[in-house]
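The form predicted on its own is given below as one chain in structure tokens.
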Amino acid sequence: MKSVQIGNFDSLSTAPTNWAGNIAFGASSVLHPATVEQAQAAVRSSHKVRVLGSGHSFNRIADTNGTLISLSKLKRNISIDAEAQSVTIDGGATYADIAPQLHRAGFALANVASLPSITVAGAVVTATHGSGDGNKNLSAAVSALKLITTDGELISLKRGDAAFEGAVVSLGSLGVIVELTLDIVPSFDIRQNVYLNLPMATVTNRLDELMSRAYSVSLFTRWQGETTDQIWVKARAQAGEPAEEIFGATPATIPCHPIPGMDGTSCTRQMGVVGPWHERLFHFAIGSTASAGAELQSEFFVARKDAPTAIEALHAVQDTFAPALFISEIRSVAADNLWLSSAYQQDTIGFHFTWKPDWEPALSAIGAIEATLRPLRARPHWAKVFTMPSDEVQALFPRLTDFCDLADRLDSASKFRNRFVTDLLFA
């Protein structure tokens, strides 16, 4: 790998990989501009050019043989507006870096992911999610962004421009983000429950009545025989009293890790604690080590009208693609109108599979699992594995036509582009 050094740019000379491990980067040279300007002049002196986030994606939509630029060492901007009800931050920022600031101050984001350690940017180009029948996608929280072009201008977009909703879940190919102002929300209380072994027919008959039990309802299940393992309720705590069982779902007596076996202190309080949001939304809490580390990663989302038909079709297929799976995540998002979220335009269910890191048997568990929902439309979270043809997906977007008109206005040169977003969205 190249090692390049421009201005006073902190630069790597081995490649990096992912946070899993399982994808090397291919770049010429990794970049950490320590200002916007030295950003933008690394945008101008580069034939193509990526961001790496947390590294946080599982396949090579961060990838490129170019130059790769972290912004992890600009300096953390968290600057709240009480009055608009907004929070801006820089392009580096982790959930982690703003949840406790922004608690501080008396706010509070309302949706957040499942891991505090992920940027807020990658999740918000890539369409991220928290849970709950009440929550959007986590990009639908942007209210204005600032990005750098091709030419190495900085340009910004706020909520209502023409474009604004195709930039916003962009997949890194419009360029790179250096600003986001989100919206905020007073902050609140929750309290956390976990119930174990409910019935997958029970899932499948009362779905609505179980996902919207709280304000984020997760299922965790293995796929093997007849329950789900966990019932992950987070309620807001003036909700009341936690219920004593869910539909003959018992409460959990230890804390709970998603995948059994492992030790729950790592994950954020339960027991129907009462705590803060930013210590009880998250699965994971800020500074532990989150799930099982060497895995991969897929998730897939169908309409939420279609969400009973999509379990008991894996449910019946399940012995195809549960020896691979160390866990599956179940769980509710709300309809958005970001042209290539995953929730544009209707509520979803989505179905989140961790892998056991052997890459063979997870390719063949998640074709089994695409076979199994294709017929349901469902989409792929951009950032994790699939295997599905580029014009399937594609026809799985109805504004792709004008995202990809966008990309053209504002990457003229294909800058921003790599063969992966080429390869799906541009072939």
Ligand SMILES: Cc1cc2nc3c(=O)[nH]c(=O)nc-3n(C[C@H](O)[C@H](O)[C@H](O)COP(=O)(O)OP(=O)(O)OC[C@H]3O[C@@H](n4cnc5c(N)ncnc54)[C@H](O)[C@@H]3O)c2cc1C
Contents of the next structure:
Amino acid sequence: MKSVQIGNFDSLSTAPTNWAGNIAFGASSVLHPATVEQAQAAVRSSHKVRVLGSGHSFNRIADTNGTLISLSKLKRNISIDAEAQSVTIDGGATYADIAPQLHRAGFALANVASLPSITVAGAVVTATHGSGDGNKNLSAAVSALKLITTDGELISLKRGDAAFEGAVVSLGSLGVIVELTLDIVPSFDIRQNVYLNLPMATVTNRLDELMSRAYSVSLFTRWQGETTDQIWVKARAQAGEPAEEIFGATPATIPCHPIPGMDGTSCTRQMGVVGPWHERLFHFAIGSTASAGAELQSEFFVARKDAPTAIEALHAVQDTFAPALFISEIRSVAADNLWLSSAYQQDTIGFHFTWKPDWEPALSAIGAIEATLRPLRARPHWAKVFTMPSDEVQALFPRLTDFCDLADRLDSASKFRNRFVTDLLFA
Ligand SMILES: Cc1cc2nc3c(=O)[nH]c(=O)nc-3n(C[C@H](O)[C@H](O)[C@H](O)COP(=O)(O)OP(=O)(O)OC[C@H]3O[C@@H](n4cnc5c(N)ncnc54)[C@H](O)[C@@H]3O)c2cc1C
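Can you switch from the form predicted on its own and show the form predicted in complex with this ligand instead?
So here's everything in the complex, that chain up top.
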């Protein structure tokens, strides 16, 4: 890797890796522009470019053999428009950067993912999501964005523009997002309770009742035996006192971690203590460490109506993948209209898998999951590990051709395409 100085950019001389350590980026240089103008200069002077967010993806989506640009040194900009109920932020900001400030100003994001330390831009281009029947994935909160395109020029796109619904979930392939505007709502309080040992048959038979019983519900299971491990219920405070039991599942009496046996004190406060949205909706508390990174992740999304079939099918083949698993999480995500969203035009249930960090057993388990969910046309999470062939992936996204046309228009030099997206989407 070259050590590069352009203007007063910093550069790295060692190859960075992703958070999990399973990907060593192949970039010839890594630049940390401190201003948008420096980022524009970096794009102009580079043949191939990708942006690196916080590096929490598990595949080569952020990789490049050209220039990797990190926006972590951009000045944090968090500008709230109370009347428009929106916040405008810079392209390097993380949810941990913006959430406390939003709360202090009396506002909230409608939903967040499990981890606060990921960048907003990295989350929205990959259709990252939380849970909740009424909650869309995080990309759906974007109302405008500013992009540096191939020639270094800045363009703005806003909701309602012809290309907008194609430009948000972009897998980082349209340019460098230097600014985003997000919808916000008045701040709200949440009460989080964890319940243990729900029979798996109840999940299959009463999924709608389970998922709709609170603002955000997650089910955690190791797919072993006949019960799920935990239900995390995040309810609006005004919804009243928590249930004493849920279909036979009983309340936890100590703080829980999604992975049974791990220390729950790194997680957001549980056991019904009311607190602000940003201290309950993430699973992991701002400033805490989720885990050491010794894990891999995959996730597949099926249409909501097919979820009971998916659960039964996965339960039936549990022995083919459970030994490689730390934990699995089942969440609901509402439909949106973003072309490459995993919830494009269908209410969706996501089946997430946190794998032990052993590549071969994890790959074999992922293959078993994909084979099981193939008849249900399960869409993969763009930022996690999957092995489905590209033609199968392409067939799952009806607006893919429109997205490729948009990419050809905005990035005629294919500067922002890396091998991962070229093979997956453009081949
Ligand atoms: C512990 C853990 C928990 C997680 N929890 C969840 C969860 O609850 N729900 C969920 O859906 N996912 C989850 N994920 C996955 C995670 O949300 C995604 O990997 C997300 O992309 C991470 O954001 P990042 O900033 O690390 O992006 P990176 O991994 O750095 O990059 C991802 C993509 O975004 C692009 N990108 C980043 N910034 C920009 C920019 N400014 N302009 C253009 N492109 C850009 C990159 O080029 C790349 O293509 C989790 C991951 C981990 C490690």
